[in-house]
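First, one chain by itself: the form predicted on its own, in structure tokens.
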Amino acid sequence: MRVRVAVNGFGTIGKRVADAVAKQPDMELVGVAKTRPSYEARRAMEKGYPIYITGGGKPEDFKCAGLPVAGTIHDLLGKVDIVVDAAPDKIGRENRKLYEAAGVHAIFQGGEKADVAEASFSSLANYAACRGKRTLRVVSCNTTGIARAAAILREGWGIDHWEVTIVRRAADPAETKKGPINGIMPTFQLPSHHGPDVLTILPELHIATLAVVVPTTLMHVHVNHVRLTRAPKDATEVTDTFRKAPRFRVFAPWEHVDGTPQVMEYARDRGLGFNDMMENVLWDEGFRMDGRDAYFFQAIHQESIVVPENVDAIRASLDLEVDGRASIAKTDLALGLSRA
């Protein structure tokens, strides 16, 4: 029997999560919710996803656009076991009241404050602790990337301290009202919100984060210095561990991937989903060990890295899978991320 899933919001994250859910063997996408007609709503219709109206949406607007609707968000919630809230930032907190009234489990996104849910979630870092929670929050793209890497390093060598500077993209490719156009903007929140957010998953981690915003839409890049508890044999031992771990892609020098443009070109060539890069990206050349000190770069595709985490969060919340690694393997196989 497949669990019944709704996705409330069909934008950058919601449309990707909806596709990912539809591919899972143990899940059924019952419908998606939209506030107003858009090209994304048309794509939902073309894909055969029933559309439900949420927020202040008007049925006549959808009718004029030639988009059939199956009902309201209340109708949708009455048909499902769990909802993934992919609404714009801060809307999820208001939507939580709807989910509580309907008695359904809910997954929120990192744009909401941590207290919107019972726990923050990362598949590799704390799946077991999140099993059975009625509400979970999948942390933001950068926090997801840090938590994944922390889970691998903590298991292999332990972590004493982590310092990371996050070079952030200014906007997603479809956004036209954000900047900077020509500038590098320091984020004067010190530390940046990413460090405290990681602590909602790994509270024992000693981490300090800074961030700058740069005029690109491709990806984020993390500049990391991690002091490990135990020294590995060499850098290759660490990069090989990342290479074997799920949801990591380590590029070798012979692949000539110099930066984020080639990473996204690789993603286009691979052609999964929206030509996304759902894995943490590392480079052999961008990793160095000095005793217990690890220095490395990693790149994070902001539009897609949280998508497989949302799928695993559904399984954790409904306790469909006891073992996090088993859920990851199932998700990744369905999405085409598995290297097996």
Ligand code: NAD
The other form holds:
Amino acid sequence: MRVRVAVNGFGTIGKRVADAVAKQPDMELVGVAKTRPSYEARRAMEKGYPIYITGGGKPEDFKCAGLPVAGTIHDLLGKVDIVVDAAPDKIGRENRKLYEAAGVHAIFQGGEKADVAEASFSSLANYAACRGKRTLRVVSCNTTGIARAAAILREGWGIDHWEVTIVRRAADPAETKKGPINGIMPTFQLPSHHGPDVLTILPELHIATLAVVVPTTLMHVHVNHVRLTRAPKDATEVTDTFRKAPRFRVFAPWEHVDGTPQVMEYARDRGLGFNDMMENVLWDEGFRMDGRDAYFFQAIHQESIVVPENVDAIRASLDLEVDGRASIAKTDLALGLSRA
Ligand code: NAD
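Moving from the form predicted on its own, what structure would you give for the form predicted in complex with ligand NAD?
Starting with the chain above, the whole complex follows.
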């Protein structure tokens, strides 16, 4: 039997999670909830996803737009086992009351504070600790990227200390009201919120994060220095481990991927999801070992990296899969992320 899933909030993250859920063999997407008609609501209709009204949306607006509506968010919550909340930052906390009243499990996003849910979630780092929890929070894009890499490095060699500078994209491609357009803006919060956020998943990690915002919409880039506990034989031992791990893509020099524009062009060539890059991106050329010290870059596609994690969080919350790696394999096969 498939578990019944709702997605409340159908924007950048919600529309991707809805598609990902619809592709899973053990899940049924019962409907998506929208506040108002939009091109995204049109796409939901075209894909055959039943639309429910949420967040004070008006039925007459949908009627005027010619968009059929299946009911309200209350109706939708009455038909599902679990809801993925993908509403804007801080709205998830308000929506939590609806989910509690309906008695459904809920997955929140990284724009909410950690205490919105019983636990923060990362598929590779703490799936087991999240099993059976009624509420989970999938951490933000940057935190997900760090937690994935930390899980692999910790398992292979141990981590003594990690310093990362996060070069953040200013806005998502569709967000035309955000900047900067011409500037590099230091984040005057030291450390940036990402370090403490990673600790909600890996409390024992020694990590310091700094961030700057730059005028790009494509991806974030992390500039990492990690002191490992045990030295690997060489850099290749580590990059090969990343290459074999799920949710990582390591580009070789012959692929001529010089930076984020080529990464996203590769994603468009590949055509998964919304031409997304759901894996952490590393480069052989951008990885150096000096004794126990690893220096490396990783690029994170902010719009999609959390999508497979949301699918795994559903399985963890409803305890559908005992083993996190088994859930990852199932998710990735359905999303086309698995490699031969
Ligand atoms: P978004 O603005 O693209 O989409 C949010 C959607 O929710 C919109 O369609 C909006 O109309 C709708 N909405 C507004 N009020 C609502 C309500 N009361 N109930 C339900 N829906 C409502 O936002 P997003 O980028 O998809 O972000 C969603 C969450 O995901 C946030 O917590 C954000 O921090 C997190 N997140 C975003 C990114 C990213 O890069 N965009 C990456 C990782 C995590």
